[in-house]
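Only one chain is given next, in structure tokens, and it is the form predicted on its own.
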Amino acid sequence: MADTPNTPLLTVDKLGVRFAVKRGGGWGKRAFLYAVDDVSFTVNRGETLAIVGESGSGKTTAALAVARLTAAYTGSVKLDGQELLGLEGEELRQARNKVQFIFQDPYSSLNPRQRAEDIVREPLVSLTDKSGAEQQQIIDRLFAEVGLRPEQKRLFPHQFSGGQRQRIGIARALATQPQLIICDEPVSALDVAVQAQILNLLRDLQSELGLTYLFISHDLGVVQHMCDSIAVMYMGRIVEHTDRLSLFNNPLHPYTKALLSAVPSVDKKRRAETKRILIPGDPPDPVNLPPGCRFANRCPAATDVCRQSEPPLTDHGGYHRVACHLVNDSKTAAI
């Protein structure tokens, strides 16, 4: 299949991921945590797709089951058309060269007792059947693409600093050439300059090789800057899914508004604007969860059809989706 733009690269169907859990006690009886839920989504080839939510929404649970880094129960992730959750043995390891992973913290992310240039090799030695001398080639092209010196290759992890060994990790990531870079959180751990130059790099080597992102945040105000598309999720669904823009400049779902109006903003127009949405009490327990929508219990709007019947993720036209009761045919919602 070409690689050309607009058309899907991933394609993530009813995806779900459960934990078993013990209640009452050592004998009690076994339930079970569904941390995704029913999630389905599509990448399109060369754009970045962002999983927005709060600590717990089930986003990086997601992406680990699409990298096949944590079992899903039920569902489909397609790959180039591939389907990645039945892959078993040499079939997996060659499937793992297409999808990487860049990890959260550059701290614990990367081997103290490995050089550089080592930690880079590793996914070439251990996914793919390149000679000593093309390794070589791939790494000292990849140092210079993620902005590190030449000299650099033979030190520790902690002779670099924060956004350094992320560039080792973006390195990392980028070494077997996949067609999907999952991304959880890559700059929440560092500085917020740091930030700003990790994902200008990001942004350019996606330019520079058309490398298409599944970016895992729980900070708008980082994908809005990041993203073509974005999906948020609570408490293992997604409740709204559309393009950027539309989502920021016209969110739907109670819950992404709320989200929303915390974002800061150095426009004071806008801040005058924007009224703070409060989210009260806390999410429900996620292995007794109750009928109806998820949101229900915190959300200001709520109405007896909410706490009664979960909603549907709908598209209200221009694949703007959304899992709300409160949303009529005009595109609004009742806060």
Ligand SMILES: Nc1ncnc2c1ncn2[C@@H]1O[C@H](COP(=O)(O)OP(=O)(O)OP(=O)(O)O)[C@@H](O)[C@H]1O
Given for the second form:
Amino acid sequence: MADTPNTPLLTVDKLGVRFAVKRGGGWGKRAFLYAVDDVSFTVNRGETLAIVGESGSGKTTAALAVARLTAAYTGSVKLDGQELLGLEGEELRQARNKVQFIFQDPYSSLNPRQRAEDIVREPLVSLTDKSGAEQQQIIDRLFAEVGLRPEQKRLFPHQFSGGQRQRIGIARALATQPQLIICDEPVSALDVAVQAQILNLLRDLQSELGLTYLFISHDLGVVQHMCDSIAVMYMGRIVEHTDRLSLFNNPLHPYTKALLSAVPSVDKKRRAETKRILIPGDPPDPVNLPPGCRFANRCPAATDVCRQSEPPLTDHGGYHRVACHLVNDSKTAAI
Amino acid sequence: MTTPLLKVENLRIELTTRDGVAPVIDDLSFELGQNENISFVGESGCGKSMTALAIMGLLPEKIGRIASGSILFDGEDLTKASPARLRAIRGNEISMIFQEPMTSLNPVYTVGEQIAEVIREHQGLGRKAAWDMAADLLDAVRIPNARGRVSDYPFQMSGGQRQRVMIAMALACQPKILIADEPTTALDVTVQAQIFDLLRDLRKDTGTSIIMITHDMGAVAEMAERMIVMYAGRGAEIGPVEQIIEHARHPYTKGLTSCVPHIVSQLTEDRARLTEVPGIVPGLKDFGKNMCLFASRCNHRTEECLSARPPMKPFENGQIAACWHAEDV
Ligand SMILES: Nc1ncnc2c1ncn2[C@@H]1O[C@H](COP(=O)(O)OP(=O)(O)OP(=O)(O)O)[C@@H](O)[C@H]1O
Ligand SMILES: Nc1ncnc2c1ncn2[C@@H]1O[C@H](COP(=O)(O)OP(=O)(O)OP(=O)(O)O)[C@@H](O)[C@H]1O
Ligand code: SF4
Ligand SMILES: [Mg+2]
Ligand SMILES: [Mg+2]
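Please move on to the form predicted in complex with this ligand, as the form predicted on its own is already shown.
Up next: the whole complex, starting with the chain shown before.
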């Protein structure tokens, strides 16, 4: 596994997911909410791409579309060279083996009536043809791997703590030996001490098994610790995408700058250095988007160009992609 | 030092559950000065909200009671105040933003009606005057186009706006103390930053003292002068925020700070493994035992820790830590 590092495992191209919503008047006119719009990125083997952005920006929807758990209306998702969109039947089942999800809520994502070992067994039954004995062997190994004791296999979810439940969720995700694991806010429901245990576990598993993560989190401290690169989403689009150090030390998009400046920090030096960039107001109505940049109505640097045409996501050198008309312009550099 | 606005002394609150009676708050003492901002931190279930509810006189009925100790507010002992008196204080002098903003607004009334209702009840203003004041308050908490939005229903507002409505309601009576229980936990960081700014301005303009409960050390560092770290119903450490972050005297505080990956001023390639604090907070039935309740998770533990509850040890710089080995931490 991970034979050629630094080659893309996942390549997402111009992905679009839209939802039909009823809008206005007694006629119930149909309109679309473009939850994911023209999203492209790659994730290298054995690496972690974090997706950040405010609530409703489309992080979960994008991830669900990658895993074929929600339908994309356009675009392409290639895993290990294979196009996933459009797969059906047995082929889809095979492909699903390779992508697994770890959910935010370790309380509601586990079936309360199933024993821990059966929860972990489930993907083996539905997605593979392993025999009962093989399944049991895999389960035993997974329990050890995620730090659960063998005698805990027969317990029900309510008999575990939150952190232990998340370990069950991780074991379940690992069962089919996936290549890509999507972690959607995997620690936000946990106390900080337990959070550290799970984050360490995820990193250990990554280096042991060569896993590739798509990691969604609203906690930029956690993201900073976990990722190799980061995509910042705003209203369904990627506004900035680059490697970890460039994003945190040299953010270029005004939204990213505002986002980072808003993170409270225990680091005295950072607090002294950081000038808070306030972005007043609310994001626009997602069903009725204005022309131009979606961030323009809140952006401290916006000009007429921004309100008229939508900025494309372009590479500003060294794979630092930014969707802003004014990058390298004296006006945004100043914020 | 002037007399504190709020002085909590040796507070003990007992909860009666199926497992018996347990001290959910056990011998807690702290002070809040005029125009001061203090923060409570600690993991889930450590008694942060319970402390706030005790001050508000809102302990869960039949289950919770103040067993001993005092809560002196402006010299008056709230533990001895009548329900009517508590209600009056609650509306006018101490108010609270609750942990779950979505459930604390009534979905069938407009936000203006809900704020005006509070104003009328506590300040005896007429309908029209209260409505105008509601709009002013929405404006003060920076809801854009406040006059237009005062007749919105809660569902028509974003999470951040609803939280600002909650703050407007809490401010309606110009309280001397504002208790904010996880006021921003469910919100995006950019919205959190706005709410923090709002609270800071409020304090500057009106001199209100703030008690903020949070999970986030960064938020504490940003907002408070002093912090109280709670563990299993007890104060683990109390003191000035900067000092505690720099050098915690309780192993639990140290664990809380170092298990979190923080954003720092200049990020580098190296990423140290996160410090783990093994185990979890004990359940309520273990509260009150005569030992250090953190012992099972602590790497400084000795025999002493298991045989007696550690006293609050004061340090010269104002830090106080309940740990037998505080000097060595
Ligand atoms: N099934 C659905 N039907 C209609 N709209 C939807 C559906 N699922 C998501 N949306 C909308 O799509 C947008 C993106 O939602 P999504 O859940 O992907 O956001 P997110 O970035 O994951 O947010 P959060 O941080 O709150 O989890 C939102 O406007 C949301 O309301
Ligand atoms: N109504 C109740 N009945 C029984 N036990 C309760 C009740 N309310 C709280 N408790 C218990 O009291 C303890 C302290 O609860 P409290 O709500 O003060 O915790 P907290 O520190 O605010 O936690 P969180 O961070 O999760 O809000 C917990 O063990 C909790 O389970
Ligand atoms: S008293 Fe003992 S067990 Fe408790 S925190 Fe201090 S060293 Fe650890
Ligand atoms: Mg989501
Ligand atoms: Mg609470």
